[in-house]
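Take a look at this single chain, the form predicted on its own, given in structure tokens.
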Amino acid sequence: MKLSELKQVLSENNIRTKKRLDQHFLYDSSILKREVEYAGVTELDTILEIGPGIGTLTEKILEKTENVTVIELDQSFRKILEKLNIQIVIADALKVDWEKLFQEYETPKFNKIISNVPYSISSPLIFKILKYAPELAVLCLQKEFAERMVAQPGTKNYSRLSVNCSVRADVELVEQIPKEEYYPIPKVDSAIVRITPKPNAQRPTPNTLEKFDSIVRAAFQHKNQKLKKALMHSWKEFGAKQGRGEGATKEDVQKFVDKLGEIGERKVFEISADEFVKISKL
């Protein structure tokens, strides 16, 4: 789609982009086509697209499969999307229970997610995808956010997000997208990532994951400190997740932290996801 064509569609439907909803439309047909190719979509796949807008990406998905459900927050796009013969859910993708989506909205169960994600919902959406664990997800995100997803220990972009992605999925940054490919032009460039959630057999047990989440969340509140010090600074949040009634005391947490040994003396941003899992198992 050309920029002039996109503007015409918006004009004909009396649609003005909403800044509060991060409405920036990626319109280059070759990039949109590659997004679908990165997901390896075939006619046997059932796709969930989040935030389709006027349907530029949706049209490319439909070239590969007819089984498409979209979740769109903005009611003003409904009339455009209805022309595509797809299942439309007007709702907040973060609030919709994906497990019940099929019953409540009578949609087919999806196995892949493709989305040009509104920047403001990137973090909660990623965590929801990692929890739901579809077969595959291909997302276009803010470039800096995408780089944090694949960051390695010891680098400036390494974060709680990096650790969680590493434990729960294989994530690849497959392409960078200049901001000029969007309308309206955002302030930052974007990047496409391909997420392949790990099967349950390769993930830590649910009990370990609960501990893992609390430890990582507590530790990365003080990313540049030594792990021992970081955990003690966040001991209430960390201790409350230890399954001891109303929560562990500061002394309980201190005893645990003292047993960490050498790893406790290293800075939080230097510790790998596997090492955080080992700590969680303790």
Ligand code: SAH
Contents of the next structure:
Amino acid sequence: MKLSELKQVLSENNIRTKKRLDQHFLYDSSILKREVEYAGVTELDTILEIGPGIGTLTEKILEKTENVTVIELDQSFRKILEKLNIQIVIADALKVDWEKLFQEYETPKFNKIISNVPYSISSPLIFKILKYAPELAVLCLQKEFAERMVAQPGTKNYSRLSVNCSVRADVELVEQIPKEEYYPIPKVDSAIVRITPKPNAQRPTPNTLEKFDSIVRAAFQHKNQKLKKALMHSWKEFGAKQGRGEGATKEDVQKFVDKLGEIGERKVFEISADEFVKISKL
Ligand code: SAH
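What I would like now is the form predicted in complex with the named molecule, since the data block earlier showed the form predicted on its own; can you produce it?
Below, the chain from earlier opens the complete complex, with every other chain and molecule after it.
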């Protein structure tokens, strides 16, 4: 699609793009096509697309499979989307219970997610996807966010997000998209990532994951400090989580920290996800 055609679709449908909903549209067919290719979509796949907008990416998905459900928050796109043979859910993708959605619509359960993600919901959406664990997700996100997702220990972008992604999935940054490819042009560049959640057998147990989350959260509040110090600095929050609301005392947290040994002396941003898992098992 040419930019002029995109503008025409918008004006014909009386649509004014809303900044508040991160409405920036990709229209270059070759980029959209590659995005679908990264997901390896075949006719056997059932796709969930989040934030279809005027459906340019949706049309590319439909070239590969006819099983597509979209969740779009802005109902002004409904009329355009109804021209496509898809299931349309007008709702906030974060608030919808994805399991129930498919009971309600009696569609087969989706196995892959594709989305040009509204920037402002990136973080909660990623956590929702990691929890739901589809076979695969291909997402276009703000470039800096994508870089944080794939960052390795000891590097500048290594963060709580990196650790959380790495323990639950394999994440690859597959392509960068300059902001000029969008209309209207956003403030930031984007990047496409492919997320392959790990099968349950390779993930830590829910109990370990819960502890993992609270340790990682507490530690990364002070990511340039030694782990020992960082956990002591966040002892209140960390202790409350471990004591399930009853609240462990500072002494309890101190006892735990003393058990850490050598790893307690390392800087938080140098500790790998696997090491955080080991720590959670303590
Ligand atoms: N997929 C289109 C549009 C991406 S813009 C393209 O590639 O060009 C992001 C889209 O997400 C917009 O259509 C916006 O209305 C929608 N959106 C924003 N917040 C949403 C939410 N919480 N749930 C579902 N859709 C949302």
